[in-house]
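In structure tokens, the next block holds one chain alone, the form predicted alone.
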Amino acid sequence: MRRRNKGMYMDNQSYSISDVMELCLLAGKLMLEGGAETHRVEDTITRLAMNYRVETINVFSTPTAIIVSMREENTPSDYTKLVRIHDRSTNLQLITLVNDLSRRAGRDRLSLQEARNELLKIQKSPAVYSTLVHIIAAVLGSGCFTLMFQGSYADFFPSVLAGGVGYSLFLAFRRFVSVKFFSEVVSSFTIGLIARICVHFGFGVQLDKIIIGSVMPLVPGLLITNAIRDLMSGDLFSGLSRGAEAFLTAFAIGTGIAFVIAAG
């Protein structure tokens, strides 16, 4: 939780404390949806709010919610609001743009409306990489990870096939199934099945190396990193939440692969 005092005026335009609150919550929501650490979200919200007639502010964020309480200058009571975060992914560009806006708001003396317009523009901006680029990266990554884990060159193409199909299924299921766990189980099961079929018909040699390399695009590397980062910075609730989410993802991957191995 972050708390700061002594705000400053950025412009003489008329706006209410609720307008500042909406701006701050939108900034925090975008950052959490992009996969930002909670301490960065709290810092960005605090920086942004202190530019617009806010005397004191307290921010508490978790991976699934943000609570902000702020007080306008010369007013006796605080204004508090909560927003839930339902969708989370990895979008470092989104985090960078919102983080940069929070600093430019003070440096360039942006009005509240200007900051809001820029934030809405960031929210509507298309993703840097298309779905096709994501799949191509997963395809190449799967093959390269297999080689890195000492798989043979004969295992490269089965890994490319299994990793590409598995990751494509993961993206497709996530569009229709709200529970991420089921998408990961189906994807890892498909990867294990393709790897087993390839080895059975002689298109691959080492089943374990093919599977390990192919599931790597599904491994929540950023989630684990942020969990450790949050724990180290003292955000225990957030760190444990992200750690539990990473454990569930690992459990889902293991469950899908286990079904294939047990069936064989």
Second form
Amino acid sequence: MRRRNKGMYMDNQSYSISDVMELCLLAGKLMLEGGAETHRVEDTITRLAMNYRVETINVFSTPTAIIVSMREENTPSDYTKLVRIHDRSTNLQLITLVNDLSRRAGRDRLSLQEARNELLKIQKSPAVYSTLVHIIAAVLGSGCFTLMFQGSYADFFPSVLAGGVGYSLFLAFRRFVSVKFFSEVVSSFTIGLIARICVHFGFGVQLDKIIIGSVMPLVPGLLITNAIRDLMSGDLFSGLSRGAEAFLTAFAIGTGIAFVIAAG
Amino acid sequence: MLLACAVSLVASAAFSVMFNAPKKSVIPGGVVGMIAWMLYIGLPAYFHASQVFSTFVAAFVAGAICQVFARIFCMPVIVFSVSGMIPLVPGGTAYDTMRHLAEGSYNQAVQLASETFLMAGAIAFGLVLSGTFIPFFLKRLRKAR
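If the one shown is the form predicted alone, what is the structure of the form predicted together with the partner chain?
Below: every chain and molecule of the assembly, starting with the one above.
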């Protein structure tokens, strides 16, 4: 995204272009870590920078890195910086807060210092829901999805069990193992195993429905949606890499389940 | 019918919690998911629409509601669209594909795989179409008022 500043900006404070850069990169980093689509990240960074004496700005954002190049007014050279994004999760609250801040910065004419303080506060703010609430949500989601895919009522409890255990295992593994693929394979394998054991002992009827419902919390729904969004809005690079990640996740889930099915 | 409504509402709301959505948006996200799911199962049952077409319609309508909700609640569209799309994700057919692959019946697997891709494409197309048209329409509406 490239834009030229036409508006007015606040000039009553002393700050250097590198401060503006820091602010923009932190905002972009937070949004990408929350799983925002590329277009929105670039838009937020541009919107923020436009408030602070920036003449032109170019932003290139991918799921793993952001490059920003900006030029201060009345200076001949550009200033460019790169930030790497290492862990990506899904945090819609983070996206909402940062997006809100970028709009407020222009409307309420926040100074650079104020904007930075707010951003740091957002970065430090605790998660909206505790891990326990996440697991309860996964349990409810798995059970409901089993019913939605025409599972019988007898299948509700096995899928609650399998979904809860699978998702807890996924969260635990993700904390200690850096390879996401591994934790997905292990947890989907566990889900398949639990479902199979339940059906074997007459606790639940349809194996397929139980597995589909319990696997849903692991399905890369946001990734798929974002990948397609990115591709359609012309961010081909991000779209392809997000698509690859989504495919890898789906493949991992499939592998874990296939182990259980192929076992007999 | 009422049960399907309730179940899809709870499921979609649970997914918005798992995605750390702001507390205010959990119930609206669930409503979007519910509407998407009712269209998805209702259209084939009452109008004999094909699975892919009803996925498309459900994605389009859910996307449109997301655009409206995003303006009402002053939040990014993605907050609502994620939980709205979750019920439409072709998890069932993807699973069947996988199972047939694991069992070695490749012909059926290919058939199911193409169906899965078509449904994923229908979600994308519906979402993008509503993302293009609805903001334009809403802008016109606001100007007219």
